[in-house]
Structure formats: structure tokens, C-alpha cells
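One chain follows as C-alpha cells, the form predicted alone.
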Amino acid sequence: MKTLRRYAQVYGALMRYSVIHEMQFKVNFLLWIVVECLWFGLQLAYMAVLYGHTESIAGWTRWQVVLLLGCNQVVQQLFHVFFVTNLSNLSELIRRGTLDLLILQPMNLRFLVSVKKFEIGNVANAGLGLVVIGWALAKLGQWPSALEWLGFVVVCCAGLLIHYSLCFMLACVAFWTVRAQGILWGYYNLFNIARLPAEAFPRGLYRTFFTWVLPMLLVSNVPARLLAGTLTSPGPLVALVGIAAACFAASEGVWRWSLRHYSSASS
């Protein structure tokens, strides 16, 4: 408990620093929120156009898909809040030699690399996703039970862990290539796939790949189906949690192997 309190205090200090730094550029902060909101609005408008010509897509009604968009928005924006900037910055830490200073700190190096910056602006955009989820549930005439909301939180956390672990492994490429930001942002752009129902894609290699290898569809679809009451078995929930644990274990192995190949800036 003492160790957890120490890490929580350090993380709290990092969060405060990030908020203070962001507030120095208030116009940029507000514009970022507006741009993200407009992009999310365009996604909703796109679905409105599609459902102006059909009643359902692969068995998903309009408001079920809006619910899916809201769930994807929450996971995507929280991923940005906690991890995206930090992982994309790993290559800069290596290139500039700043990683040497972090190695000397009396704390877990992976923790420092992963949470150094907190993107406060994306919290508002994640909140917008929650608003859309509530709106879609109201239109569906369904309100999940407390147990289903708890399950929603668990699967969203599992989804965040999956994205973090996979992105972290991609970031470790920087130990050999020095720059890896393009790879990471390429992964982040794959979130566009997650705004569609998995059933909308024909069975085959593409759907299997983005469900089980890069589980973009699994991470977004399971929370939406859980809240919509269309999840008929606990299998996808168990699979999501299991994949999250496996991905995290794999990322830890990749991280340790990468550190063994690291040559510091002073060597």
C-alpha cells in the first residue's frame, strides 16, 4: 500500500503539471476540443446518412450503431488521455538521451515512460462519448442494470489495456529505428474501423484479423452489445479480458528484451 500511495502521488503530480502546462495555451486547448467534437459529429452525421436509406446494417439498428460510436469514442479518447502522447514520445526520449535520466529515477521505468503526460483536453471528448451513450440508450428505451454498467467499465478497461499493450510494443521499435511515431499514429488511425459493427464485415481474413489479432472490432463491439442487451453469452467478455492479460504480458516481455538492446546516449 505504501508503494501504491507513492506511485499515486507521483502520478497526481504529473497530472497537475500537465494541466498547468496545457492551461498556458488555452486557445489551443479549446480548439483541440472543438476539432475533436466536430470529427465525432461528422461520424454521427455519416451514420445518419446511411440509416436514411436502410433500417439496419448487419442486424444493428441506427441507435445501436450510435451506441457503438459512443463506446468507441470513450475508449479512443481515454486511450489518448493516458497513453498516446507518452508512447509516441518514447522515440524522442531515446533519441535525445532523456531516457537515461528516467532510468536513474527510483521508480518503475515503464510507469514513467507510459504516464508522463496527461492529455486533459481529451477528457471532455470522452465525456461527450458518455453523453452519446446515454442518448442512444434513451432512444433504444433501455437502461442497463448496475451489473451491466460494472461489466461495461471492466471491458472498457480491458480494451484500454489491449490498445496500450499493442501500442507499447510498437513503440519499442524505436530502440532500433529511433523514430517510430508514424507507426503509432498509424495504429491510432485504425480506430476508424472500430466504429462499425463486426457483423458488417464479411467473414474471412479481414474480420478475423481485426477481431483477434488487432482486436479493434472486439474492443468496441463488446461494450456496445453489453449495454444494448444483445450479448447472448459471457464468451466475448472472457475473451476480451483474456486477450488484455495476454497482450500486457507480451508487451512486458518485449519491453525487457528491448531494454537489453538499449545503448544509452552516453555510451
Given for the second form:
Amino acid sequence: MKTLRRYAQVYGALMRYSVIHEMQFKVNFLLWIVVECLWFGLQLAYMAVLYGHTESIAGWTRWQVVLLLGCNQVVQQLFHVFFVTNLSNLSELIRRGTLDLLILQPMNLRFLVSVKKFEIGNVANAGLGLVVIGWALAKLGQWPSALEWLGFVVVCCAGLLIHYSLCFMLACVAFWTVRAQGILWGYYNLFNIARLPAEAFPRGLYRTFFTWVLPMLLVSNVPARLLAGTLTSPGPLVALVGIAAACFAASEGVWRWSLRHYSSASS
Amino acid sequence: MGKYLHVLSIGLQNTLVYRANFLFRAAFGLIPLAGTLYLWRAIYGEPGAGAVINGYTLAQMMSYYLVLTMVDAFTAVAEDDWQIAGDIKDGQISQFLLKPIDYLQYRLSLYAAGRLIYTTCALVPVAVFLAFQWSAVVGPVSVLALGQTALATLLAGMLQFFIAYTVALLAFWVLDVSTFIFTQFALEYIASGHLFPLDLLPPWLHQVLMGTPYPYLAYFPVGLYLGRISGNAAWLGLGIQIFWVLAAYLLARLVFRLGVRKYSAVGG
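Mind giving me the form predicted in complex with the partner chain, seeing as the form predicted alone was just shown?
Following is the full complex, with the preceding chain placed first.
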């Protein structure tokens, strides 16, 4: 319990520091929120154009897809809030040898590497995702029960954990190649399919791979279907939580193995 | 001219170092492409959907995205804009102001080198992908259209470079240009036809967008290939494209001149 409190305190300090740092560049801070809004608007516009030419896509109506985009936005932006900057920074820590300093801290190293920077700006964009979810639900004319909302929070956390664990494993490649920014860029391509209805993909290698190996077709689809009330069985919920746990365990294994390969860049 | 050929050859050698990275990038880029193609297949497969949407058959729609991918490989700016902004920020650009070398031509040579290597690397995964999608691919409507597509792609590459170059030059005035680069990229992404063929939009919006330079980066060359733009409209379009290339070139020169006046050679 005492350790937990210490970690909470340290995280609080890191958050405070990140916010203060961010506020030094106010205009830039606001511009980033606008840019992210623009990209989200782009996704909505894309679907609006598609639905201008069809009534439904693989059984999903227009507002169900808007709901899906909203869920994807929430998960993706929360991933930004807590992890993206830190993970893309790992290769720099290794290249410059700054990781040495962190190793010497009396804290869990993975904790420090993963959550050092807190991106407050993206909280606003995640909020925008929630607004769009509310909008879509109003258009669909239904409101989920308290239990469904609770389930939504759980599956969003599971999705967040999946993104974090997969991306963390990719970032660990930097222990061997030193430069690994391109890899995170590659991960962004995966986000592009996370916001599509899984049913649009025919059963086959592609769908199986992106459901069970890299579960992109689950992370946003399952929360959206939960809220839309189109889940027929609790199977996908259990699968998502189970895969999240498996991904996290795998990433811890990769992390320990990678650390053994670390040879400091400085003297 | 000779010295820029030399830059080109150095650029080729430097970029070759990243060939594995490029191969990886091109292969990863195919994942969302496959997603888009599946999405369109699902739309055409909906009960009650016609065989033709806005004049596009399924094969033409698939080909739109496949040709787009190739045009994109030829013309996309990869790291160029970030490097230019970096040169200005760290004062690296000072050496170009002092030597008899023109920065724009220097960057253009490096961009050309990067694109040559990238396209060659991207050919491997794209060819494999095409082999799987072969039944869905339609050829160019005519030899003339293919020639026009090639010319339009070349011009699109130049236009793309001048736009990226100009946006990167904003680094003369602001500390961090990344928001500008991303905003420009977002506009370009939707208005150039990267997400969907622009003629799927309501006609008035399509017309408005055609008044901007963006469609000439992607939609125009692909439209030529598919025969969506042909005859007089094709030649007129090429004329407009040349106009935009020249305009973007002059703007790039102007912004550079203004920027240098503001430049204070930090770290130099």
C-alpha cells in the first residue's frame, strides 16, 4: 500500500511537471488540439461521404459507425495522453545513454520509461470523442445502462492496455537497432483499420490476424458494439480483456529480455 | 547542373542506407490500403447496392486506390520538410547561404533521390499485393492516358515538393513548424483525393476543390489513368497543373527570400 502511494505521488509530480512544461508554449499547445480535431473531423467526413452512397456497411448503420469512430477516438487519444510520447522517446533514451540515469532511480524502470510525460492536450481530444459518442447515441435513440457504461470503461482500458503493450514491444526493438522512430510510424497504420467495422472484412487470414494476433479489429469495435447494444454474447468482451492481459504479459517478457541486451551508449 | 547531379548521387547513396526501412514502411502502408479495399467491397456487396457507384465499378474503385498508392510512392515527401525546418532551426542553412549552391535545387535533388529509392523499394510489396488483387485491376484507358498520367505524376511530385518546402520555410518565423506541417497534410489528405475519389463529393464541393491546387497532387493523375478526366479536360487540367507548379515555385522562392532577411543564424 505504501509503495502504491509513493508511485501515485511520483506520478502526480510527473503530471504537474508535464503540464507546466506544456504551458510554456501556449499557442503551440492550442494548435495541437486543433490539428487533432481536424484529423478527427476528417475521419467523420470520410464516413459521411461513404454513407452518401450506401445505407449500411457490413450491417453497420451511419450512426453506429459514428459511434465506432468516437470510441476509437477515445481509446487512441487516451493512448496519446499517457504513452505515445514516452514510447517514441525510448529510442532517444537508449541512443543518448540517458536510460542510465533512469536505471539508477529507486523506481520501477518500466514505470518511469512509460509514463514520464503526460500529454494534457490530448485529454481535450478524448473528451471530443466522448461528445461524438453521446451525439451518435442520441441519434440512435438509445442510452446504455449504468452496467453497460461500466463495461465500456473496462473494455476501453483493455484496449488502451493492448495498444500500450504492442507499441511498447515495438519500441523495445530500439535496444538492437538504436533508431526506431519509423516503427512507431508503422503502428499508426494499424490505427487506420481499428476504426473500421470488423464485419467488413471477410473471414480469412487478414481478419483472423487483426482480431487475435494484433487485435485492432477488437479494440474499438467491442466498446462501440457494447454501447450500440449489438453485442449478442459476452464472448468479445471476455476475449478483449483476456488478450489485453496476454499482451501485457508478453510485453513484460520482451522488456526483460531486451534490458539484458542493453549496453550503455555513454562510457 | 553538374553539382546538383552530384547531390542527387550522394542522396541516392545516403538513402540506400534506409532501404530496409523503406521496404518496411511500404509494406506497413499496405495494411490500411487493404482495409480501404475491403470496406469498398463490403459497400458494393450490400444488398440493394448497384454495380456502379457514381460511375465507378468495383474494379475501377479498387484501381483508384491502387494507382493512388503508386502515385503516392512517387510523390510523397518523407522526411524532407522536417529536415528543411531542422536546417533552419539549428543554423545549418548558413553554409548554403555562403556557398555557390542554391538551397531549393539542393533539396529538390535530395527529394528526387529519396523518391527514386523509395519507389524502387515499394515496388516489391506493391507488386506482391497487386498479384493478389489482379482480378480487380483495370488497365489505363489508353496509351495516351498512360502518358498523361506519367506526366501528371511528375508534375504532382514537383508541386508536392514546392508546397512542403514552403511550409517548412515557416521555420524562419516560428519555433515549431510541426503543427503547420500536420495541418497542411490533413487538408491535402482530404482535398487531394487520398481518402476517396473527389467526384464522389456533391458536385459543387467537387468544383470548389478543383479550384485549389490539391487535386493536382493525386486525384488528377489517377483520374487521367481511369479515364475519368479525358479529351480536352485532360489537356486543360495539365495546363492548370503547370500553372500551380509555377505558382508554388515562385511562392517558395519568395518565402525563402523573405525568410533569409529574418534569419539570425542561430548556432552558426
